[in-house]
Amino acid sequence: MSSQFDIIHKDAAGRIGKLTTPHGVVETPTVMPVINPNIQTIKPSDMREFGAEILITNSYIIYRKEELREKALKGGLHALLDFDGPIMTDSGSFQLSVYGEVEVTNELIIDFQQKIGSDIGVPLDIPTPPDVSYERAKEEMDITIQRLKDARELVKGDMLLAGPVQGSTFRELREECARELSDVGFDVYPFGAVVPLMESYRYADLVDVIASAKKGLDPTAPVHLFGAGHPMMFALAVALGCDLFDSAAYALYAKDRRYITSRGTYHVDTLKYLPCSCPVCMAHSAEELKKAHNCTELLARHNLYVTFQEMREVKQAIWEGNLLELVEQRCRSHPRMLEALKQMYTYSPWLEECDPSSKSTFFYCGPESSKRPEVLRFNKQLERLTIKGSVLIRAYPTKKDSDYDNVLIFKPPLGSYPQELAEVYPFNAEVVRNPDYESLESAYMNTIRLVELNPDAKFTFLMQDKFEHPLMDRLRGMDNFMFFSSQKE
């Protein structure tokens, strides 16, 4: 069976897609709840209640336990888990990263995944951890690539095959690995060995890993971010182009009596109120939840409800074209997430290539918004604006418009644009009345470039004190630029 991934809607590098598997079509982005074949906090057959369309389990665990292995070989993986939808299986690479060795070969585990009817199989790649030497990362990446090429030849049936992208924290290796695997051709591309980054809150480094790997892939290829199960970072990862996530967090956190929200995690024993309206939280008070004999199960259920609620929020944001605004809101929930947001916008030139040129409204959410792809795109389009004669650049309505051949509106962070475009995206942006330093810097840089591109025009800037910025000195020094100061609000 050949992979089919249809992209329906896009925003930033994020997209809503349809992934066709042997057991049905999955709408992405989505979360695959992790099912431990030995310990099931919530039955796989109940997972659809929360919104799960696809599950993920570990074929190595099934293979190693004789009872599970025989049941899977006899009745199939879906009968074993009592789930009739798509199921992805990992290969034992996680155990390899923890214990240093596993009791299977790449060939054996690929064969086993095919025999038990996995929808998406994963070869036995080497998950190189962060911060190792370049030599080790390169050597293990080369071994992984060879194993994946071998696995590609071994898969003959309907099972889709994942091609995990490795390379540790070396951006050039991640991109190289992704490019080589893309040339081979896989059905899904997981980004592996990133759990240590998330566990240590190194979200900015995670941004580098994702963006670098994405640059090496076919932009239409489905991407899986291995081990990313906390809803706090879904919007960020989706905006960078991730489509599939897997979550054991719902169960692991519940075991530790932790209560997940889209902004972070509480310990349930510290809660006076339950800040959620899921069925679990509506049926229990905080005190009742703490004392419930089945508290672990109830927390796991709550955690799943919140997980899928956040993913639906992300999908709606893609649909409405305001995913980056959701990202900026979510990234203010933790200082390390804010670092990741700033790091994401260092990739704005790449994001701009992915981002749709037409949306609804640009909402300014903070200084980071001045680095958004839309602002960069306008800078690139300034060469199209040929302006002659007298030009008024104003930040507010005046009665002087008729005195000039052209009237431009000055709006941070975009800059100066023809007033005829005022209702066109992104110039219809909702911005703050008192601009911050970063938005003014962006607006002035774009305005300076516009003036430089039109040396024969004579520009007058009608300004207010709140638009003062050091870059105004550069404008004052230009031959074709004059100022008219006003305190009008």
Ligand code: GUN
The other form holds:
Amino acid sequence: MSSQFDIIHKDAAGRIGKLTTPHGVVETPTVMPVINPNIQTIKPSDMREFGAEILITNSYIIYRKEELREKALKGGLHALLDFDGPIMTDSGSFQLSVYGEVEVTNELIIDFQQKIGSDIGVPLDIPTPPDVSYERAKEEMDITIQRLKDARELVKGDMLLAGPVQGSTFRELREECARELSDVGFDVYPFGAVVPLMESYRYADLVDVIASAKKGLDPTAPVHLFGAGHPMMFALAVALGCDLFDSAAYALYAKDRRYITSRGTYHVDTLKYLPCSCPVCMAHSAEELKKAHNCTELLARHNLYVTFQEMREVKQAIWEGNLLELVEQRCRSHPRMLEALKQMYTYSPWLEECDPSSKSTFFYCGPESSKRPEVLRFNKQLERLTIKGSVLIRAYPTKKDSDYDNVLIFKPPLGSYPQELAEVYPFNAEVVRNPDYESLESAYMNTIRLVELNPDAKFTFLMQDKFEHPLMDRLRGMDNFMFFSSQKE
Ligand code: GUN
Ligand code: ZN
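And the form predicted in complex with the named molecule, for comparison with the form predicted alone?
Now the complete complex, all chains and molecules, led by this one.
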């Protein structure tokens, strides 16, 4: 038994997909607004206005309050919330992580979620926080895996079942947990207990958790990043292969008078202008918003608009094949996000396996672009590129270099490639004309490899001042390579 998840478009490890649930098909990546059954800043039935296709609520909160419990058991979850689309329910595990205990068992809460007609149910997993001892992480992970296996046996109807991946901040445990859950077979794989990492801006550690859990899963399985709702990190998490997000942030931030943007968060009282064109921001000045009697609701509405706007931007980027460019831009919003970007590219060998080989145009956005999967892929492909005879390496294509058997173009960060490939992705890259150190480093490393792999060819590099780099000494030391200085180029 596994869910129907069809992937229709890919970029990096990100994808646009269609997840089929009992109450309809959801297009991913998407955000599930969190509905608190007790407090509703915005009515569930209004959620489609913002772009929501699926909601998430908490079955434990419903279960604990007799009035809600009876209503849900009688009329069903969808009538209780007055929403006829897909609804996911969480189990109370988050309450477990905050309060240390809950008043339900795994069996009881799974049974309740089925009875009230949830579309996607979650067992009572243990959200082990970051930085605990290995022993504790492993012990709690093993309990979680056993509970998930029990839940798998208990679900008989058409409710999809989520299998949360735990393992704290141990990469090998995250991967192991994902692999074991994969063998059992769940419909959605949430990555759990990442909220503390996000709250403390540990985005580089979040990258490690996502990448290692992904490695243990079938790449075609749908993934939910539990508790992630800030639009600033959507591009990054989607590029690493997350499909579903949930946002309580829109309401929690609003309660704290905070105004979300895709670059970060403002306290509304510091705003002189409203940098947004949503219906709320077009109808109010910053002063009016601050003084409005319903400021919390207005902020929640604005927060939801920008949350879904960012997700559409991410989807369009996947569609166009420039998701990594969007990630590189978004990761400049905060230095801790920049750390995460660098960390993401340490996984380029894995990203390269997922990444489509042809897209629109590679745009160089900064030193980190030198570590993109495309640069690494070219390095791997060099093994299959045989170059013979006399070879000229230069910065620009030319028609009349008949003195040479081959002409290669040197374009940082890619390296040196046959000029016949100039229009082919990624060699059609738009790059800066004054390359930085990292970009030259990648380009020279790929060129050194090419020269090494073709010992019988004789390379002449038409040098320019802007290509100066310490790695040139490595090339100078090679027998079949020489630099030729030209003032004209
Ligand atoms: N909400 C946020 N994190 C978690 C988690 O790890 N497990 C569950 N069930 N819910 C969560
Ligand atoms: Zn707005």
